[in-house]
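There is one chain below, alone, in structure tokens, taken in the form predicted on its own.
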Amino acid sequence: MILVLDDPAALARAAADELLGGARAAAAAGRVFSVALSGGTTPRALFALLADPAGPYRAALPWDALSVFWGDERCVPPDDPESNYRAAFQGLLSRVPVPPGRVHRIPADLPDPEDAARRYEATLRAELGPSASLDLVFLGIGPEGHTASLFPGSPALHEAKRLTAAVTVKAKTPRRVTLTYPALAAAKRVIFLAEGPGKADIVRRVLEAPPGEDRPASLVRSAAGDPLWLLDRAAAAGLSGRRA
């Protein structure tokens, strides 16, 4: 399913209602909702309206009813600049009432990123279930087609029962943690999130051309089946039949 907004505010409010619906759902039926969290800037203005006193979303979410994971996260201490945990607990986690306990950092700053990967998983089974599904999976899509640590050529791709791995890719912070297909698949609900006139190409590209490994994001599947796409009129400028 794709759904166009107007713009990059109009998507982090629809981003925050899905969160919103899923965790109060969650909550009425006495469990606790379990998200994961991902990377770059375009999830920020999500934590930022998710966190905003005066906005609607901080009194109206049961904060302690989450449990909040990530989908990937480079291999540096917790308070590097590149740290995708750094970006939550600042623009999110340290504003908002959701219980320490509860938020599961991906170890990637162990000496070796192979532990940090198992140990990873260990968490996730641990507090999931042996399934480790979880409940809802924000995800971003990079300019090549990665998403979470999933880039193209990657051996990664091929993992078919681990739920993390340790990865090496080209990019600045090379050594990555990711959730791998097997984890996304167990998924209840994932959610791509795209803003922004430089998404526009790769975006046309997984949505409207056969999946294939070379746009990891397009071979995305949950247990409900295909991914929501939440885009701004930007990203969605490049659709046939000009759906923004």
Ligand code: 6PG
Contents of the next structure:
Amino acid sequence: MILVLDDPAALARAAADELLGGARAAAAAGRVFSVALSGGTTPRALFALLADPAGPYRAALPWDALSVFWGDERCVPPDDPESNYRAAFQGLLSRVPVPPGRVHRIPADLPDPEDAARRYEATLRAELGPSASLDLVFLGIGPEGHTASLFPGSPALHEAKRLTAAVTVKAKTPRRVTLTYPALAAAKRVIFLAEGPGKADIVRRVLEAPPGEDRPASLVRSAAGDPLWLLDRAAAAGLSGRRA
Ligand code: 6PG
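Can I have the other form now, the form predicted in complex with the named molecule, not the form predicted on its own?
Every chain and every other molecule in the complex is listed next, the one we just looked at coming first.
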């Protein structure tokens, strides 16, 4: 499903509403709601909106019902400007009362990224149970179609069993740990967030052409089937309305 929002602020509200709705339903059922945050810059407006004490979410969200994970992490220290954990901690987690034991940082700063990936998979299985089904995964998309740290040409695209992989990618911080397609396929809900004119071409190429490994985001499925795409008008500008 594709939802086009007027602007980045409306996109952030739509994403916040998805998290609020899921967390409230889980809390009402006495359950924990597990959410994997995406990296990069797109989620920062969402983090700020959720954490804003003057906004509608900070007081409304049952933060003590959340369990927080990440879709991927760069192999840098947690206080490195490139760290996805740092962006989420500074923008959100340091400003809301998620219980510290429910924040599951990917230990990607360990000396061996393979070891980090295996530890993160063990955490996923310990926290979520054998099915390792995350309730909600937020994903971004790169201009060439990568998502999380699943990049074109990566052997991780062929991982059919493990939930995580250590990868080397063509990006500023090349060593990373990422969720794999099996982890995303186990998730109850996957939501892509894309905003701005710079994403219009890749959004069109993912949503209006047959899926393929040249655009890893196009192969993402959740347990519910197709992901939900939350786009602002600029990122949706290339769409003709035909879904591949
Ligand atoms: C990462 C992200 C990555 C990101 C996209 C979009 O670690 O870089 O997980 O998959 O979501 O590259 O990044 P922007 O939001 O900065 O465009």
